[in-house]
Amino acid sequence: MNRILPVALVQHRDRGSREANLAHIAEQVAGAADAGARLVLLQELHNGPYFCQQEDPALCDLAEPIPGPSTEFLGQLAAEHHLVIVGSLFERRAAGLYHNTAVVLDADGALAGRYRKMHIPDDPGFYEKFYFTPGDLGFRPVDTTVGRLGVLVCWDQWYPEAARLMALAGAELLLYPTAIGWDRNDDGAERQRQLAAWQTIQRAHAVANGMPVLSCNRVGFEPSALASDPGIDFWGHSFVCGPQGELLAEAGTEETLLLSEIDLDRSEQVRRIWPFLRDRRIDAYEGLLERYLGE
């Protein structure tokens, strides 16, 4: 019998406060449970605005410990609805030491594990290095009642090495809480190129590793506090794809509770006909440990 996993992705705009965002998430998780979902993926830093558009030490007050208030809230939701929730939080590890951290709450409400974002961007509008220390937990999947989850975060999605290491550690699917969007100065053609690249790279991770991918992105315009910055139009387009990169479900640019089903046993069949893990030349990849092989 195939192992069919019903999943849900909560794509939404910032509602202006932690309380309002969590209330919306609670409603969406309840709707996902009513629809039969057993796994819910939330977007990156879902408790509030994407604050990394500026560098402001006072915004570090948004960080919280893990375990802490948000993991308790999400754990209660998970236990109430008997499903697994993957969330995304601004973690306060110690004074002046913070991480961008994904958390996994199992169906009994327990904190099953966490992943600290490894790749930290530093670009106009995305000043994450000011806030986040690179992760130190490695690329280790989290075991849950619905399977072994390879959880990564946003900028990690551009790196095939991260997806591969999760696959080699036994992940059964990859999940990406995400916050990505367009600069309002970008024209329509540039926006389409960026969106296509974002989807293509993640679907390629599914193909290269023979496993499903879930990517949940923010949506809506969020202004910047900097007069010189036009803000970000988060483009949504959350999606679920199968182990051959086939799209199973895709959202648009509006708030959405995206529902889909994943056949976890298909990965076994796909890997038998496309045995990329078998044919890897691990004896010839030492160059991957170098920053650059040119002069």
Contents of the next structure:
There are 2 protein chains.
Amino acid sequence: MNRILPVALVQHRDRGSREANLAHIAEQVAGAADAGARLVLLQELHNGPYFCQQEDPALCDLAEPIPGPSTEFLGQLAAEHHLVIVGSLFERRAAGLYHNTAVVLDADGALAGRYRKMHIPDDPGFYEKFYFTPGDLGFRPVDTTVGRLGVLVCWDQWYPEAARLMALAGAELLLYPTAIGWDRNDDGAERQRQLAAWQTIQRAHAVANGMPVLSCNRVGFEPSALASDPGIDFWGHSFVCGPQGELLAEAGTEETLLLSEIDLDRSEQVRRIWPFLRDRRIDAYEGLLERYLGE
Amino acid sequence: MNRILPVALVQHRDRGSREANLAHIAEQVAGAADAGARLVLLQELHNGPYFCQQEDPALCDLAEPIPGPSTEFLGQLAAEHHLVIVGSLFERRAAGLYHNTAVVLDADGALAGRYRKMHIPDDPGFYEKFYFTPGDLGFRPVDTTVGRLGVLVCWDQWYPEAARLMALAGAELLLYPTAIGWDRNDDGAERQRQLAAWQTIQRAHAVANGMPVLSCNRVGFEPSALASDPGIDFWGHSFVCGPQGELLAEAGTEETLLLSEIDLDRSEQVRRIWPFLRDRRIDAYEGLLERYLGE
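Can I have the other form now, the form predicted in complex with another copy of the chain, not the form predicted alone?
Then the entire complex follows, led off by the chain already shown.
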């Protein structure tokens, strides 16, 4: 009898206020529970817009402590529906010390753990290095009633190192709250390459580590306050894949409650036919701790 | 003016003897040269059948020294056509000491370098640990007249660590001579998952490292000498992808001379919009040198 875990991903647009976003999330989580989900993944910074399109110190007012009002809200929701929720918050740790932090609320509503985003991007439109101190908790999975969760955040998804470290620490699945989208200045071919690359690398984490991956992205256009930036079309396409990288469910670019089921025991079989962890050349990987191996 | 490199991959079946395989390769390399290719990638252990379907000490007679007769043959071919050839040989280093070794012949015919397969598989039908001593040269790219080549071999393709180390050492593209196929006992859905996983993870190495990837696999059915094993349907599907993982050329399951062009200067632009190497958390990657982080 395999451990089948019904999961749900809440892909939505920014609905204009913290209250409106949390109300939408509450409604979607209720729907997920009705459908039998026992784990719900939310998108990155789901309480508001993706505010990192500009560097404005006043926006740090959006940050909140953890535990705090949002973990309390999500914890109540988790307990009410007896399911695990993975959320994504702007954490205020101290004056001038903020993180991009994922939180895990267990099915009894307790804060089971947190993950502070380790890899911080900084690209036109994504000025995260201004706001977010790189995480200092490392790549530690969070134990919950539905399994050991390897929670990572957005930019981490481009790093095989992060996925591998979660796998080595015993994570049973990987989860990525995400906020990624297109630059309106890019043409259709470039947009397609970017979306495919984003999906490909995350499916590859599933393959390399023989574990399911869940990735939840936002949708909708969010304008920039900067005249030099065109705003972001968040591309959605949240998905769930199994331990061979096979797609189990995939959203489009509309608001979606994406439902799927993952088989947590299938990893054992997949890793037996492809025992990658057995053959890692840990004696020859020192270079991975270097920035570069040339000059 | 970008550096455009025309490339060719020789995907073929075992033609029954070393002489027949090398004659076919010579013909295909001539065709590649006629088409303008400056770099030719051959499949894994192209001189013969994939002999690792059984553990037979007598098969070690197939091994040869490097430099040796095959590098001489391939070097003459490279020099004749003024192109770089990446081949794959069963290397005899000493009595009882053999490697699965890729060789790089530069356009003047000289042996520019070798790579000894670091990750050695051992699965039903793929009994490589009996024959091949794990490589001891590390992940060092080979400099040639067409660029710095990150040559890896087959099972290495499942390891993001190998691709990353080649990138950090300055490789400009990754090349995988390969011998992978289906087990006839697997159904169509499983075959499709395996092929997709194989392509996905290699395209992901391109994405993670912002560099092109070339992978050349064999085709044809090769029976097993063991009654317990069903033989292997080598699945071909050799391909070339660019630095965002975008497919540039892809073969099917027939013998193919696959031609494509890669733009070596595009990596610079791709890495500027997705500067993954900038943000690696080398302070937090020590765990990658461990076998496992639980007990």
